[in-house]
Every structure is written in structure tokens, then in C-alpha cells.
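A lone chain, given as C-alpha cells: the form predicted on its own.
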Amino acid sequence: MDLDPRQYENLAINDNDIHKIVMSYLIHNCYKESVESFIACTGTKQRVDYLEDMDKRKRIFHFALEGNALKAIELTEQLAQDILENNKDLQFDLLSLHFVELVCSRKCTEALEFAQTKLSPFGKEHKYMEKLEDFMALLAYKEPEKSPMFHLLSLEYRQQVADSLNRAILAHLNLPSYTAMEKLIQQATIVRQCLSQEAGKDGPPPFSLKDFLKS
């Protein structure tokens, strides 16, 4: 069932929980110099080396999303020990980037030495050996980004594998995978769909956050 608009309005919010959510969102995406204003403007208190961290998680994200997984490898191995060793899917993902690039850069002999070397590994298990001949089928083209497998060279599946970098990363410093904007719309979203449900065909048409989002 769907609650009055107006009845929202009777209900109250700490700013100091606002600011927690702001923060946590702003720290998640590694936003330096907004959180650094925010701070200043609100009063909110963070962890000391929360700074550091963050310009770290940065970089690496950025190496991630430009492809450079190599880098950003490294960089992660250095703040983040033994993360991809425990974490064999990311370390499958952010491997399988630095083929991409190779493939992409035509240098396909370097890319197939690369598979045989770092990929072929993986083939031991059975959940990566659909992903392992779809990014082994990109040398069959000599145009990879006009093959079926076209979506593994894009920016969306780069963004991706950054993002799981950068949760896996942040779990590992003890921090929430998750900002509290996603949690409460995740939240949020699930109640609304259920009492949809609860009320039927007479109820009100399906809950749908981008059409809440616009009211």
C-alpha cells in the first residue's frame, strides 16, 4: 500500500544520521576533496588515516577502470595484502583486464603467452571456464570490439571489476562494502515491493524506484 506523500513530512530525521550517509557515500567513492568540505562544514569525525587510504583506493580504482591491471595489482597487493590471493574471482577479473588490454593493443602472441601463463590456471575450475573461452575467443577476431564478446572490452564491464575492487578493498579495511544510501534504498525498495504484493490486484501498481525516485 502506498502512504500519503504528505504523511513523510511528519517524519524526523537526525542531521547527524543525514551527515553519516553523505559521509559514507563520499568515502566510498573516494571523493577527497568533497569529504574534506564536508568535514569542515559539518564537524563530522572520521578515522585518522582515512585520507590515506582513500587517495590509495583511488588510484587504484582509476587503474582498474583505464585498464591497467597490472597497476592496480600491485597497488592493491602493497595496501591490501594477500586480498587477491583470498579472492580468486577479482584476481580472475582484474588478470582477465590486463588480456583485454593486450588483445585490444593487437599484440596478440603477448595476450596468448599472457592466458597461457596467468588464465590458463583457472581453467582447473569449472565456474571460469565459460568466462576463460569467451575472453580466449577475442583472438579469433581481428576487430575484437565488433565480436560477440564486444561487452568484455567495454568501460561498463571495466567499471565493474573496479567497483568489486574497490568493496573488496574497503572490507578489508574494516569498512562498509556498501554506502548507507545503497543499503537504505536496497531496504527500501524490498518493503515497498512487498507490501505491493501483500496488497494484490487491488493494490497499487508495482513499486518502482525510478518512478519514486521522479516523485
The other form holds:
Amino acid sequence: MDLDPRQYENLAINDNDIHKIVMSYLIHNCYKESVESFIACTGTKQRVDYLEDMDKRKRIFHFALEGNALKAIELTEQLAQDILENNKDLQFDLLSLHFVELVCSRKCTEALEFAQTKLSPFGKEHKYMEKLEDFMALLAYKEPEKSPMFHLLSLEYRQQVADSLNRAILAHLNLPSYTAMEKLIQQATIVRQCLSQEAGKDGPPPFSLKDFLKS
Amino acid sequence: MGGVEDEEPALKRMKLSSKGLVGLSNGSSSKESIVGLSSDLMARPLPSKGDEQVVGSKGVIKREEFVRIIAKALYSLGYRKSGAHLEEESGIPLHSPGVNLFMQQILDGNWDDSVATLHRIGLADESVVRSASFLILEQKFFEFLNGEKVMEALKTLRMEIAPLCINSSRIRELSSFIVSSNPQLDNAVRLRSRSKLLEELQKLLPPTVMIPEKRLEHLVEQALILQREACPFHNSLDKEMSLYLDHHCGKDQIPSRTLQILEAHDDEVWFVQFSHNGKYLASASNDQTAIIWEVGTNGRLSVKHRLSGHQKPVSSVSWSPNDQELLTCGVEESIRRWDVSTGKCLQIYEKPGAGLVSCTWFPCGKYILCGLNDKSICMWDLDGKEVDSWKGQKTLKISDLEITDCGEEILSICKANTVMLFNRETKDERFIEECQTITSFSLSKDNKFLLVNLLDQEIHLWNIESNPKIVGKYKGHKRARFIIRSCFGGLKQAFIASGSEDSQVYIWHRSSEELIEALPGHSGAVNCVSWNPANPHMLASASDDRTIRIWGLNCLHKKYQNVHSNGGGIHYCNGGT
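Switch from the form predicted on its own, shown above, to the form predicted together with its partner chain and output its structure.
Let us now look at the entire complex, which starts with that chain.
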């Protein structure tokens, strides 16, 4: 959809709003030094408590990313008892990360015991059944990397779980779980989608950030 | 053997004897078969190993296969000694020694050895070997779990089962069994017996290696079923098929002889119908009455009740779904509902200003449907309250009225040459259009077919399942002035019967459209026929000669049946119920 470029010029964006967007991104991802330097450069006001928990969050996030789920769980519980209690899905995902670690280190007996004690209670609920079976299947293979469930051992999966954990902690601290940047891009994409659905073939193409930034 | 002519007889004898030898020698394993035979029949080596050794006149049965399935049948019947003896005497072993070893190892639970033997049996197809190994190792896995040897089970899964690289969804399941919460209970259910495992393996392995269970029985059953299907006049309920003779029903299974003449009406009999359970017959007559007849245990009918009350001729009757009540329809008059056991009239249904012309019960037995002479159709509950009605050109003055067993579709003749199938719920209408005027129709028991009588003396069979189409035509009977009715009948409704104006009852074979019988006897047009739903050997016909005839089997044709006589009068017999 080719809009009149003058329409863009007529819309002024407040600098403060831009600063908030950048800060929200930096804080979400625990880039502490970048936050401090950004505050120094722009003079943006920031509440002090945002920074306190960022260190803890950063450590938790990295433990989860590495696959050290037990440590991540321990620190999360220190931070706030009920985050995991209220979020069973997350708890399951973290425990399963530990299970995967054991399997990858070829500690079969330990993995089996861990699964029997910690993971199989989840199996009583139907929604965890399939996920549980996926993980259990890893036990059957001498080389789990070559099994049909190899994606469960990947970095992408650990990233996914670490992200969920991060969001849960942010929510607990009454901070936004999604960065403003993400939300803006999502908004633009969805609006484009709606427009093209209504306009049919003549409507605008799907939103592409890359193309947009080039234009 | 030079100088042949003089020695021809001798040559022939030698040929005969060598034929006799072919059956005896069998490669390497027979040790004792030749002892005791006279010297001219001493075996010479077989002409060539490539010769097919066949049995049977058609030359299609291989001796080795035949003997092996007989041996298998002997073993499964429990005759182990006979089976072993047969293997020995014929020199044809049921299973190769490798297979015997394999079977024993399975039953002993000797898993690793059995997998090794499996590889040595010599199966051509790799995937079969793998699938069979999978089954065997699965059994090993479950037996470990059942004995609470979880780590061994896990090891079997990881080291032996998963590397087979087949059936990954089953591997998934097996993993989850290891972790499952209630091992004792679950495994008891999952673990199959070793003989069951052997059966499963038998199905997997090619039949030449391991003969399938009950193969001989299966072949014999196949032959019997084919005989039954090929039997053109198959109409016998209980007749046991024997292995001694090929099964073949002749026309002697079709009712063709008058067993009884029922004289109780004072005028033309227009309609007859057996009840659903075949215990009663209802007849309707121009003499303004209907009669309920009872079918006795000896197969003879007697009057149960005479239903009087109509002031007009009774054109048709309809049995309630449970056969306890009967509807009778007076022509353009009223419909009466009668109790079958007492003969009392329970209810009269009338519509002021219109005459009722046809009636039928609702499948649930709680409502009745009636056609009126103003061309509409009405639905009443048993007390006479009108529940629904369909106006417009729905039925004709002279029309049958039927409803499908699910209560969904109503059938009636809406125009001279059209039968309408009207769906009560969706209000959809389907039509069967003929190029001739339709005089009557009859719905098959399975509601999938409609038999339609036409003015021009043809009867058409329509398949009404989705798009109606003609699937059969029957000719030969006569119709000129009157309504003639036809019906389905016999075992599985394999026959079509009809009345005719030439006073005969006509019977056709439904699928081949062949006219099987034209039965004389009546002295007036035969208006209606009804085949007893519970007795495929009993047919009733109603005629203008004021009588109803009951037709049954002609016992003189039956060679093996006992004939019961009844002290003079008509001889009858019951066809074996």
C-alpha cells in the first residue's frame, strides 16, 4: 500500500516515547551496562528498582539457557516462591530441561528415576501427556541427537523455555512481559493482515520489517 | 524297448505303475515307504525334479501343499499323533527343522536365540525379518517389565529394539510404559502369552514358511459360501450345508403348491398382508369386512376375528409395528384401529368433508399416517388428534402410503406416474418418475428398494438410496383394469411375487429377473400377494374369486423330506421349521 509520504511527515513522534521503547527492550533482555549508559546519554528518568532485579533475572535466564535447569529453579524460587507454583507449564518445561541434560550426559538410570519421580506426576493431566511421551521417547535411543525428538535437545528449545521463564518473572515484578518494540511490530503486522483480508487481492502485502526499513 | 507293437499292453502297464510311484518318492527324507511293495513297482529315480506333483482332477492342487495343510489341520484339531504320522508317512514335513526350532525357542522364551534362528530361516524379505524381530523383542521387553526388571527392559529398548529403526511411534509408547505410574496393572494387560506371540509371528511370516492357522477350514468355508451364493433359488432358512454334496436349492424351495384355501369373505378379496412376526394374516374385502387369520403351529390358518363395522369396502390394512393392533381403511370413508387379540375396534378416525383412502403406522407405533381424497396426507396420534398435515398434491385417491423405518421419509403416489419420497424433517422431496401410470408400490424391508407396479404390466425395481434408479424389471403377468399388487419375499427378500389378472400368482427371482413360477389355482384376478416374513416357504394370495390361497412347498419334489399326511384332504408339509 503506497501511502502518501507527506502523511508520514505530518506525524511527529515524541523523543521520550522513543527512549521508553529502547529502555523497555534493554531492560527486558537484562543488558545492564547498556541501560546505564543509555540513561547517562539521554537523561531518561528510570526507577531504581528496575535495575535491582535485573541482575538476578540475568543469572536465572543464563542458567536456563545453558540447560542448568535445577539452578534456574532454585534461584527463581528464591526470588519469588509462587512463580513456579502458579505456572505449572513453566515448571514442567524447566524440569524437562533437566531431564534432557541427564539424557545428553548419557546418565540413563538417573534420567529414568528423575522422570519417574518428578515428571510422571504431570502425566495425570491430559495436556501434559503428549509432551511427556515426547521426552520419554528420548530414553529409547542410544544417540538421542539422531532420534525423532532431537529438537528437544536444541538451543532453540532452551531459548524458548528461558524466554518463558523471563516473562513469568517480569510479570511477577509487575513489569511488562513483552517489550514495546515487539508489540509495535506485532501491531503493524496484524493491522496489515486485516487490511489485506478486507481488501482481497488489491490489498497491501504482508508487513515486512526489512522492506519497511529500506523504503 | 524296441519292437513296440506287440508289447503295447505291457508298456501301458509300465506307464501306470510309474504314475503310481510319483506319489511315493519325495526327495530325500522318506526312509521306509517302499518296503513291502512288489518288485515291478520298485521305484526308479523320479523322471525330473521340476515336475509338479499334483492331486485332484483339475491338476491345480500341489501335493506338498495339500499334505502340509492337512497335517496342520490335524494338529489344530488336536490329533497330534495322526499329524506326526502323516508327516512321517508322506515324507513331507509340516515345517522345516529351522522353523520347528524357532517355534520351540519362542515358546521357551529363548529370545536371543530365536532372533538368531529367524535370520537363518532364509526369508527373502528384510522388512519381514525386522518386523518379526521387533515383535519378539517387544515380548522380551514386556516380560522384563512384568518381572519388574526395569533396567533390563530399558536396555532391551535402547540396544535392541530402537536400532531396528522401524515403528518409531511404538518405540515412543514403549518408553512411556517404562515410566508409567502403575506398572503392575498396566503390564498385566499388555503382556500377551507366548502362544499368542507365535500366532502373530505366523501371520507375519510368509505362508510357505509357516502355514497359517485354520487354512484348510478357510478353504472349505470359501467353497461352501461360493456354493451358497451361486445357488439361484436359495430360499432355505435352516438347511445345513453339507460337505458331502454341492449345495444347490432347486425350485423346490419356492412355494408352488396350494396348501390351503381360505373361504370366509363374501366378496372380492382386495388385500392381504402377514403380520411382521408372521403369526397372523390380515385380509381386506369388498364385503366391507376385514379378517384376522391365525397361523397355527401346523402351518394351517384359521379365522381369529372378523372385523365388521365399515360401511364401505375395505381396501387395505396395516399392522402396527408390534403386531398388536391393526388399521383397516374403508374406501373414501374412515380408518379403524382394532386390537388383534380381542378383535375389538379401539378407535375410528374420520375427517369431516374428506374421505380417507390409505393408511400406515408410524415406526414408533404412536402415530398413524393417512391419505385423504383431497390429496393431502394427515398425521394423527392414536387418540385421533391431528398432529401434522401436508396439503397439496401429496397423494392420489388410489395410492399406497408408506413410511421408512426411521420415520423420516413418507412415500406416496403424488401424480399418475410419480412416486414422491417426502422427508418430514428437511421437507425435501425426491421423485421417482415413470413413463407409465403407477398403480401400486411396495417398500423393501431394508428401505433401500421400491417395487413399483405399472399400468403396462411391468414391475420395476428401484434403488432409492441416493439418486433413485431402476435396477430390475419383471414381466409376464397380466394387468388390464385393476390394481394389482406385488411384494418382496423369501429369504433375504430375494424374490418378487405379484398377483395377475390371469388368476395366477407370479414369482420372479429378484436379481436375475427370471420368472420362476406362474401358479394357477385361483378362478379370478389375483389382486394382492403377501410373503410370510417369518417363513420363506409360505405365500398368501387374495383374489376376486373371494378366496385367499396359502401356498407352500411342493413336497413331492423333495426326496429326503418326510411327508406328513393329515387323514385325507390336502397333504401338506412344513418345510422344516
